[in-house]
Amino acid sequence: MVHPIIRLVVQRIALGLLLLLAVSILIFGGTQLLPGDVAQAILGQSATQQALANLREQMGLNDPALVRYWNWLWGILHGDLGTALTNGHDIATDLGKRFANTLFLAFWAAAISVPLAIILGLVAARYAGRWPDKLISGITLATISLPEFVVGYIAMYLLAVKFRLLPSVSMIFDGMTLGAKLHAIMLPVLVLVLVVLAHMMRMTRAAILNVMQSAYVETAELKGISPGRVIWRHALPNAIAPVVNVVMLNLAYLVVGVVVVEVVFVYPGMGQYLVDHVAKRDLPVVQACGMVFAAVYIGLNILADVISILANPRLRHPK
């Protein structure tokens, strides 16, 4: 008999792969509906009809959509993301460098936001309904209520223009020291932390307060254990599953949802790379970026589900 944990994990992975296949169909179909013509964008408005026809044939743009989709999907399965139509560069090579930059930005934003959100969530739960809870909730809700670009431009004006503490353009390149890179990305990291902090903090707070109503927590309190120790030793371990879920969702956002932040701060990541090639109507690049974003988002959600399954004591020790 298959263990329930193994069965559930296999089901989550299979569902994720099916979802990724469905997303690939949506991405390919959506890019076909984009207005404009990449051949026209490459050759310019003065190009003749014959030159446009020859370039479309050379790029395979005249093949049926089903054939182009299969060729594209088959290439992805073999690690070939194709060639950029506008410059002839290998997409995987260019995308790999940009993806590494995006992961670098997301890593430092997560390294700050995740522990900070958990700590603030624990403090808010410890003082629920009192002024520390109201202060933390009010500040975090105020930051999440503003769009990323608004927070970005406000931070840029205050910290880069008015007080000149940080650079307004977050450019990093090979050869920079780690300290120089961290100094360059401080502003976008600050914006990303402010954007994702409230959601993780409030979910941590809600999960802790929910567990605090359990009988074993009340028993621990009756034994005279301090409230802080009750939260840390008894409530937090049993609230891990929902906290992990929300953390993974926000980590996925940090990788997938950085497009606006990267454009605001001219950061050389995947978001900026995607926007540049959307403007050029370079469909293979747009499709490749979409698939990478989708794979990261779905993968992190699967990981969150698996951790939640493993953290469930009723599944680890079935009757």
The other form holds:
Amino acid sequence: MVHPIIRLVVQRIALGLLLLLAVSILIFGGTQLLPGDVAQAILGQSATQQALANLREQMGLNDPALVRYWNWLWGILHGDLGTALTNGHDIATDLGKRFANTLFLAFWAAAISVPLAIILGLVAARYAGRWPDKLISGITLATISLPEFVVGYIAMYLLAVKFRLLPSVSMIFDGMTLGAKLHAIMLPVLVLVLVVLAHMMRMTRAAILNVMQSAYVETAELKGISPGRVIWRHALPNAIAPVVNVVMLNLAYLVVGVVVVEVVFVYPGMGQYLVDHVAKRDLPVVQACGMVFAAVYIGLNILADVISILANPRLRHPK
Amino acid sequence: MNNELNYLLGQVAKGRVSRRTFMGRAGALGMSAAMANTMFANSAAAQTPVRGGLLRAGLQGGESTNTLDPALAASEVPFTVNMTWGETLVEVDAEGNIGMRIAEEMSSTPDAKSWTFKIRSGVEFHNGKTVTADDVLATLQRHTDENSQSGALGIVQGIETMEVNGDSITLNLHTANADLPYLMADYHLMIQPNGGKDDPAAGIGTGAYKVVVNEPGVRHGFERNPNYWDNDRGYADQVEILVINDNTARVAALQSGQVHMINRLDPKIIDLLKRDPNVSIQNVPGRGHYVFIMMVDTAPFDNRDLRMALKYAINRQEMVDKILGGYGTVGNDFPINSAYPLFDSSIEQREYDPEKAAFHYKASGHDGSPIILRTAGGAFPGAVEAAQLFQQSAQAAGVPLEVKREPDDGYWSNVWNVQPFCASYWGGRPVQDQMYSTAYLSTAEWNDTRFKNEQFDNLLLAARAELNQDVRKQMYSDMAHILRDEGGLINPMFNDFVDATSNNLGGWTKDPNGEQMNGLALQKCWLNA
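Structure of the form predicted together with its partner chain (previous: the form predicted alone):
In what comes next, the whole complex appears, and the chain from above leads the way.
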């Protein structure tokens, strides 16, 4: 018999894939609802009837929507995202580069913010209600309350313009050394860390404090274990599920929600790429970006679910 | 210019010759005092160029959708990129004269119907091929083809036949055009090997720099073309254009020393930026103008009195002060200003006059319903605020104006040239004929005011063939009067081009043709050590 936990995990993944399929229908259907079609979008105002007809024939736009949807989906499944209307580039190549940049920025922001948030959350829980808790909460809540572009501009003014410590333009490209890239992205990483810190920190603190109310923690305390050890050995493992969920939500934000930060620091990520093509009605690119964003979002949430399932001893060791 | 004078100017630049000496010597060489004076000032201001280094510009106006095909260039970054790797037959210099580039001589028949350009010998493309008259022919042919979707299609359509004769190319026009050389300076008409028919977006031209990196919407990198023919351009070893669309980020990049020049400074922050000792503001009055356009064939704007009421109800000086922060000049309801050759400065300036506005409004018999003015933040910087100022000044004259804000997205396809009254802008053209032909001739595709006036059309066509400049100037003056009093254009202001540079940059000069010294700043400037 299959272990129930494997069944649960497989179920989650299957649900996620189904969701992704539903999203693909929504994206395709949504772009079909827009006035005009791709041929009109390409030819613009100078379109003649003949040219429109030719292009529609050539692009297979006369096929029924269902056939076109299937062709599009089939292409995606084979890694073929089509070509951009505006510059004729292969979308997968262009988007791949931008996506890698976005992941690069998100990775370093996460690598700093996640451990930092959890440690700060633990410290805040350990000293709940006392000055370290208040200080940590105050600062992180202040940075999350400001819109990210304000944080960005303040950081830029102080660190780039006033003291000239860091570059204000975070442009990275092939051929730069890792060190040079890291130097270039320091400001956006700093801003992103400040923006996502509070959410994860507060959740860690709340989850730990919640567990601290339970009977087994009281027992541990009565055994004479130090408060720090109680949190580390007994409270944290049981608080993982909610924390992981919030962490994943923030990771998803770091990938799909950083358009504003990318614009402020001129970072060549996916958000800027998407915005440029939306403005030009380049539908294949918009659809592709939509699918990638949705896949990242759903994927991270599946991961969060799986980790929560694995972290739950009742599921791990069924009777 | 003769050698003696060139030598003298060099001495001035090095500070070895006084103004008095220079004027005396220049006079002896047959130069007028006024001209000699200007030359002295220009030359003294110029320092000795420094070669080498990496010069960087941070520019607004680039998207990831851009290509290197010069036919499709429409925004600022593709324009500058193309100017950096490519060259046209001729160019328009800062004084509004024609400068020779790939062509080294030009001539026309006396009726201005046939123009011949002699190709400069020994100019090489970046791929090593020598430029021939056939390349020029192929280039013009490609832009004539509708499929190329060239922005210069309207320009080359005036050519009836072309013929190559050795190292010369002759263009025979449908109708005479005394301004043809100005049209050949259009930035779409970069000369490409075989006209770019093989690969229009290859980025191979004859310019001072070769394309090394092309990441649209992010950055464009270039290295010096070692075989470039003109020694007075291309001082830096490498140049780079960073696409920085965010206003604040662009200014910060300049202030923090990451770039040496930026374009499109927001007028609101100019006074603040002046406090930075490392940065200079570079503004030059241009031909671009921010406007409100009425379609004269659509009610209620088909009523001349109503149009006059609106023209008198706008406070032009207030617009220049508040919308442009003083970096501009007032307009006069026609699209021409002193930056154009043959401009008639004696045309009376129209002022804000609530009484006249009220008089014309009453005479128009308008039913009193609000007149809807459509605007969007993207129509021009400050377009929403400008519309609100217009509404207030009109209200003071009893003219009911209602501002309707439209989304930026789709403004140029759904509102401009569609709705009868909206905010817009024009970038200006090098010569009056081109500006009028683009938007005010009855048959013009972009006739966004639907202005159709037979007398105006006849004058425009006659002026095109007129080689006597005095007669031509009078014709343009008559046309300005007609448009100002009959047309649907409300032109409150001409905006300056406002760039900013870091103080270690040398060689910057004023060029009213466009931003960034008409896209040539990267080639004409250098980094002082």
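Numbering follows the first chain given and starts at 1. Bear in mind that the values here come from a model prediction, so they are computed numbers and not experimental data. Rigid core here is just the name for the largest C-alpha set that superposes within 1.5 Å across the two forms.
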Has the Cα of residue 72 moved 2 Å or more between the two forms, judged after a core fit? yes
Compare the position of the CA of residue 59 between the two forms after a rigid core fit and state whether the shift reaches 2 Å. yes
After fitting the rigid core, is the C-alpha of residue 27 off by 2 Å or more between the two forms? yes
